[in-house]
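The chain below stands alone and is given in structure tokens; this is the form predicted on its own.
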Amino acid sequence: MDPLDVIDRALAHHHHDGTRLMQILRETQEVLGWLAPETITRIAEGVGWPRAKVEATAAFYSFFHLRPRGDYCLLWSDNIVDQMAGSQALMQRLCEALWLEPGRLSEDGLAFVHTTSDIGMGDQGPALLVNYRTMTRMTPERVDAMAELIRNRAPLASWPAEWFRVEDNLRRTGPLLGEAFAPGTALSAAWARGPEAQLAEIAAAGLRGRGGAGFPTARKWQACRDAPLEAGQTRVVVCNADEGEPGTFKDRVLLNSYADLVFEGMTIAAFTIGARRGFVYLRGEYRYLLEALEATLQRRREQGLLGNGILGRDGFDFDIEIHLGAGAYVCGEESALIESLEGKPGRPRLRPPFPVTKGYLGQPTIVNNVETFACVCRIAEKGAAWFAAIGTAQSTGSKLLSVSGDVAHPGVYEYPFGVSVAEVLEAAGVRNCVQGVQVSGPSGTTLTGEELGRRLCFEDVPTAGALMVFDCTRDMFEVARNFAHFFAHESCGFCTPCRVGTQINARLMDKIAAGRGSQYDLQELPRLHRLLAGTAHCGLGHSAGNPIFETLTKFRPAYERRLKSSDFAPAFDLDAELSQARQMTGREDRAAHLVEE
């Protein structure tokens, strides 16, 4: 097909709308393989934006390519759990079979092999993306067969279908997922209550956001509902399905098998706050779900559960679009996600104003997690009292937990809030003594084997829904080093503390791993953590030092045994060198120093 025809078709499909730039770039690249300079120029002309603005968006996201990536682009998940399952050796085996180096296009332009951050398959790795289609449970035999198919230039459609199979691995259900759901029943119940009563029902249920921060859902919705609208505006409902935290994959299961719960929860939110437009921001790694989700949306329109006159009521209009991301972890932050929805690089905004008053295109917008909308649906259906009776006083309801790592049965488990870590691990089948558990992914908390009695709830250990288990044979330093490189790769570069600090963290960890570290480096890591937590622009930077600080505190021998010299002292004192700057600015407070007091 003529490249110009491909570009023009994508532009026409999205009505030459610049706010849909991400989808235009994606659909073009899926056919042409990469985004050539002339492609960028044509798209910029088509949407009426400066070329530099379009190129900035294309350059920001990992899954857009401004250079050729060959007929086969193979990206191995670099999650620590995938590494534990042997992903690095398998990638090397593939490279040797294809005679190429990781990160470099083959001489004949056939294939490109490299790593990418977690792709949400921690329960069935090692996994990779092949031309952005997910492949799971890779083995040496599959790698050898795949190399042969690539050398023969076999189209993906002819590859074995079982290689692309993604399992739900839903191991335990509870109040949220344990009962069948009839589409429309929750929406009808919400309609019968009316928007104000429905909002009161959400408040009485004590629902808190399931993305990790735990902000009260009703308070967010109330602020959005109260925000004034300008002429031509509407309120907007956004479902954050950018499940980018390594170790988390429960939203994938919800979207695959419980999409009606999620979409109906979004529609109830729209009814409650008075919204007419909704988006699902689907992470690029879940591209394989797109067609099935589109089909579910279309079915709901035909059932009168979306579109104009929902449930046959005049004036109840709401519809949902799916926006596919392109490989940027920072877009999990709500304002960065909104920037991405508008076709721009996904960098977090300065706040205030908050999205509930000025979000998507300046309109009042709520952004909630996939699981939060599923909970909303059940609350509307069964009532606040039913929901509030589950869990603990400050953490009502149940929680979906993605369990991966050293367990016999990795997958998704639903438990009421307040369950102990030990109980979850027992159900998942711990195969050895537990050395550590990473809760909520790299940005979360590291528990030792002695802390398994702690409870998963906002009163004790908050969680976004991930438990990564490391038994006593694992090296917790290497776990933290993997996380350090993850943050260094995913920093958006907006602010200096995060852009530079995450890189220094990664390099210090590499230096220690190479046996060139010192006690000074071990002292430097907590200082960097404090600096990032106090000065970074957004949550990514604030939490980037967490896994290093926690493992250094709780598993210090894993660091110290790598030190060859314990008495090294640097000749250059950076804090002393900054004394003149402190004097000039009149600062002598704690934050102006780089040393511990």
Second form
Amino acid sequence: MDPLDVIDRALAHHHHDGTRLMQILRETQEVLGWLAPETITRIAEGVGWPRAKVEATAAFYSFFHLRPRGDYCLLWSDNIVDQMAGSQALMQRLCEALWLEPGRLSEDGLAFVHTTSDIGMGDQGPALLVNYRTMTRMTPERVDAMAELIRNRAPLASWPAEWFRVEDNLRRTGPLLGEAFAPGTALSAAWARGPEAQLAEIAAAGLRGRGGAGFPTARKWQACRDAPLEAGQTRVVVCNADEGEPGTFKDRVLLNSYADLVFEGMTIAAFTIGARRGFVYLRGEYRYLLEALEATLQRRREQGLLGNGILGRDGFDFDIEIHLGAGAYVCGEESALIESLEGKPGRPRLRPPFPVTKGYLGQPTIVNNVETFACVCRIAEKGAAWFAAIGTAQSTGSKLLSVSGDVAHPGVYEYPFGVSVAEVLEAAGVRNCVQGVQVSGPSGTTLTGEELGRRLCFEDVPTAGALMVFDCTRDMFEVARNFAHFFAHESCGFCTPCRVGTQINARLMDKIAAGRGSQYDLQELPRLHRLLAGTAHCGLGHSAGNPIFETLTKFRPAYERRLKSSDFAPAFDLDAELSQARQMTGREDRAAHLVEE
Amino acid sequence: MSEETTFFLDGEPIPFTAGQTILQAAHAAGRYIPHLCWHPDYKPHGSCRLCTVSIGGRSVPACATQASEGLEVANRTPELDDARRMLLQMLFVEGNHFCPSCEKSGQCLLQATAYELGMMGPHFDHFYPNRPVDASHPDVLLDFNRCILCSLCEQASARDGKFVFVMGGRGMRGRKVIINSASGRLADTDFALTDRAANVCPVGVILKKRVGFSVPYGQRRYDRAPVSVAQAQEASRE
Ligand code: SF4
Ligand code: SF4
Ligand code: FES
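Next, give the form predicted together with its partner chain, keeping in mind that what was shown is the form predicted on its own.
What follows is the whole complex; the chain from before opens it.
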């Protein structure tokens, strides 16, 4: 098809609406492969935005390409757990089979191979995205077969379906997922109660947000419900399905197999706060879920559970759109997510105003985690008392935990809050002795093998729901180094401490890894951590130093055994700097080297 | 009913009117809070974090935090100035700053702030990024080696109604000022020397051609007085 037609079709599909820019860019790129300068110009004209603004959005997201990315774009998940499962060697093998270098498009424009932060498949890696379709459980044999298919330019549709299979790996269910759910029942119960009583029910249940921070859901909703509306405005319900924290994948399971619980929870939220518009912000890595989710939404419309006159009640209007992200971890931050929903780079906003009063397009907006909405649905269905009886005093209900790494049965486990780490690990089957457990991903907490008695709840170790397990054979320094690079890659670049500080962190970790570190460098790391925690603009920057600081405190020998003994060592190696000169002069004799005394 | 509204900056009372930020009010009162990305004519951006002050032990950006009655704000404490020096060092190593040969030297806010805070050296390893200059425009040179990503050019150009400069990209390598043309060159935009955006850059990125060094080193804005004094004088003239 003519590129212009592709662009114009995407523009028309989204009514030339600039706030839908992300979807316009994605739909265009899905057909054209990349976003050429002419494409950007055309889209800018189409939405009536300055060209540079469109380019700014395209340049922000990892999954938008302003340069050609070839017919096959293969992005390997670079989560530490994928690495432990052998992703780096497999990527190398693929590059060799295709005769190319990571991060560089092949000369013939055939393929591009690189890494991407994490794709939410920690329980079935090594995993990768092939033209943004998820592939799991890679093996050397699969890599070889895949290289063959690529060389023969076989279309993705003809590749073995088995390669694209994503398992739920739901290993243990509880009050949230253990029972069947009949769509509409929870919504009817909420309707019978009325909005005020429904809000009181959520408050009485003690529900706290499942995204990690644990803010009381009812308080957020109350603030939004009380926020004044200007003419033409509505309140907005946003489901944060940007599950980007490496090691977390429970929302993937909820969206795949329990979408009704989530959508119904959103609809109850809309009824409770008086919202007419809803969004699911789905991370780009979960592109493969899009069609199924759209189908579920459509079915719910047909069942009278979405759209105008929900449950046959006049004036109960609410609908949900799915907005697909494009590879930017920072969009998990609620105000960055809202910027992204408006078609802009996902940069966290200055606050106040808070989203509950001025969120999406200046309208009062609540942003809640996928799992929070599922909980809302069950609370509406079964009542606050039932919910409040589960878990602990400060952390009611149950929690979905994504368990990955060195365990026999990686997957999703549902436990009441207050469960000990040891109990979860026992169920997941620890093979070896446990050296460390990373709770809540890179921005979370590192526990040592001695701390497994600690409990997962807001009273002790709060969690967004991820446990990455490292046995005694693992190198905790390398774990922290992976996290340092993760933050350096995902910093939005807005504020100085995070933009530069995460880079310095990553460089220092590389320097230490290369055997050039000194005590001096180890002192720098906590200094940087304090600066980031104290001056960064958003939570990403505040926590970017956490994993380094925690591993440095708890696993210091892993750092120290790599140090040169001196107090200070420069990052550069004088002799190595001469290598180009040696190459040019064809010399390799002793006098051409600087030798340390 | 009292009309008096004041907060306290390092113990000194600062008057303010409702809606003013801490930095706005302090600036108007001739008190200096270090800052780079804030400019009295534009909305606070909150990106440089130089203006970080402390309220009850909590760090906040003074440029984006509303003043309120009786607030006790710590500003020039040794801890805060230490953090500021580190932020300055980060900005210096992130770009390529050759002060002795820079046309902006002596009137550059970054350089002046580094002097003000007693920054003696870069401390961190230099990044030496590769940021090409754009000399395509007949009247203006763009040298992004010195860009501190403060967004003032973006805001000024939006006011001009031209959107010549837009902040885009992500992270240390990606984040940059995007020029509003398909070629990415300034010559292919409608930028003009008379634009507000031509005069707003606090460092030496947006430079007028053919007027370089017309004021000799030694007689420039921050050569005559440190930034804290110069700004207080300017504020009292406003
Ligand atoms: S802390 Fe990092 S992610 Fe957050 S605004 Fe600053 S640069 Fe962006
Ligand atoms: S060019 Fe100048 S004004 Fe624009 S962002 Fe960079 S430093 Fe700020
Ligand atoms: S002046 Fe406040 S962050 Fe830059």
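Numbering follows the first chain given and starts at 1. Think of the rigid core as the biggest set of C-alphas that the two forms share within 1.5 Å after superposition. The structure presented is a predicted model; accordingly, all values stated were derived computationally and were not measured.
* **Threshold 2 Å Cα movement between these two forms for A12, core superposed** => Moves: no, less than 2 Å.
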